[in-house]
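Just one chain follows, in the form predicted on its own, and it is written as structure tokens.
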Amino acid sequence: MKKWIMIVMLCCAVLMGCSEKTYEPREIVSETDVCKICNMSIVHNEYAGQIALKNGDYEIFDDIGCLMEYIEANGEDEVGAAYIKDAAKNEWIDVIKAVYVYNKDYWTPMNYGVVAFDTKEAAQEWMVSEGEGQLLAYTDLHDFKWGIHK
């Protein structure tokens, strides 16, 4: 009997050790949250981004360009998950799975002109109503020429 209890306890310990940590986006508190890069208040939540670090901390950003600047400077090793707001629905979506549209005339808090959507169809609907843009994937954002686009 003791042998079976030891085997069950060992299996439980192995399963707990192998379980993957899950991350969830947290809500933005406009009164206190500021962008980690530009130090601006998060006034326009529909463009906000955040990174959940593996140590449990969160880094908050007012624009996808600031979030990408943080990743470029710090790498992705300590990133547990990253989220960006869907510009049409104002809901958190995974940065890697999001579809992006760039147009220099799109307004964003830092004037990067890049907005995120949960689907390609939603991005195309945005372009019909707000003006044509360039579709981008997350991998494209690493090579994107960030800067204020006027």
Contents of the next structure:
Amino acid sequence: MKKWIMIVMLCCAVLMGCSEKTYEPREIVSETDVCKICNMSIVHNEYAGQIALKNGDYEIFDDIGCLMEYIEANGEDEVGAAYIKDAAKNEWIDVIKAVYVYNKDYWTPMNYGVVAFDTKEAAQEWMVSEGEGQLLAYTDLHDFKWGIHK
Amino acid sequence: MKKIGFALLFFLFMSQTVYADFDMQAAIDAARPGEIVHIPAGRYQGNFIVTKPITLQGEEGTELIGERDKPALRIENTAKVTVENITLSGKNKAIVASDVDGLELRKLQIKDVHTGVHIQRSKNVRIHEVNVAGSEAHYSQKGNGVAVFKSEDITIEGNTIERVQDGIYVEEVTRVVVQRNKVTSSRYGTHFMYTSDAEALFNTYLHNVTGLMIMMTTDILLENNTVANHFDFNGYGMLLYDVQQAKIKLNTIKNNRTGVALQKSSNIQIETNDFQMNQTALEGTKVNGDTTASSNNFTGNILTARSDKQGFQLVSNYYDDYSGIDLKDNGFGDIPYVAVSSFGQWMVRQPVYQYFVASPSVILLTSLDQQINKTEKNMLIDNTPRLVMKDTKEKNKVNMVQMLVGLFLTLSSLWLWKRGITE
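Next block, the form predicted in complex with the partner chain, ref. the form predicted on its own:
Shown next: the complete complex, the earlier chain at its head.
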């Protein structure tokens, strides 16, 4: 019997070792966190983003535009997971699953005018109060022209 | 009983007067364009609005207190408005001006607010002699001292701002002059974003996270500013990110973690500045080759310059750690000054290495670098290092008015004294 228990435990240990590594977002520390791209201190947490790298490091961003600039420059190979704050709830959401809205008059730390939400309904609700915008998906952000638009 | 009565009377007279009989909003509404509305001393609680060209003039003890989360004073869709000699406080913003052509704010005291002055879509604005004092909370919990958005022809002059997020925040503004202001204990002293044709002159920035933060800005002059004591983990004297065409001259940049940092910028001229006692005086990453640091004085800095592979040009600067000689006697060293430092470049990649900057091993490594890199030809090389500091500042300037007044007083005193003796 003992032998079987040992074998089961060994199998569990091997399976755990093989399981996919999970990545959790970490909280922003306003005292020390600065955007990896533009160097601005993170003071508007509701627009912040972060990338959990496969080596365990985190890169922090003040705006989704800076996060995308990092991905464009470094590729996605070393990215374990990427998160952006839901502008309405101030909670971390997966950048790939997030729904984005663009309006040149929405203020964001870099003034790129792109904000993120967890659902399409939340994005629609935002547009009702803050002004109509263009709905975007993560894939659209790769071709998005980051900058201010007149 | 009599004593208690006197005590109550004492407190009644000592407490601040509230002019219940002066309706400020009614006075504003009744004023004709061009009129001056005098506001007597007293505390006025409310959310006041000006939509016509008038002057609001307070006196000592005039205080506006914003109600709820709304601004104490709004100025909207008008021209030629002046607000002077008033104290403002409240939970949210003290003053918000939108779509105003010709606004003057002067001699205002702003305290205990989230944001001091917020200007948007306006032109011909002058903000001077305004004091903004924020609360003791962390800067991420606070707003800006003076913030200007999407405006043109702005002058921000002679203001004192402390304990806010950004002392002066300028976004999407064309033609702005920021001069003779003092900003302390805030996140950024002055923060320019998406601005063009800007000047920051004679300002003093002390003990902020970063003195001058310039981002996505074109054509800016930073001259005669004092930028000191920005030595936090992320502290910079000046940080220029994605800036095109900037001139940085005659500034005193001292005791900062990094004196001047350039990132993704081009055509930056850094000349005749004093870099003193910074951890790193000058840093450049992704900087175009047309960027030059010339005729500056580098004294007491731990690292003079560091950069990525692109580097930038060093021309005719004075370096206190230069050990060359001048056999030609032309005032310039005969061998080039090499600022390349292995450790400096590691610090660019990993800022956390800054904690080892003055360690014995790093000092040894830097000394070795200076010997080994003498063959370096391309990066961070000054081929004409100056041997004597260039005194760029005018000294012993004579103030003619003061001199004449002094002379007159001296002669008058002598004449009176002589007259006293002879009588």
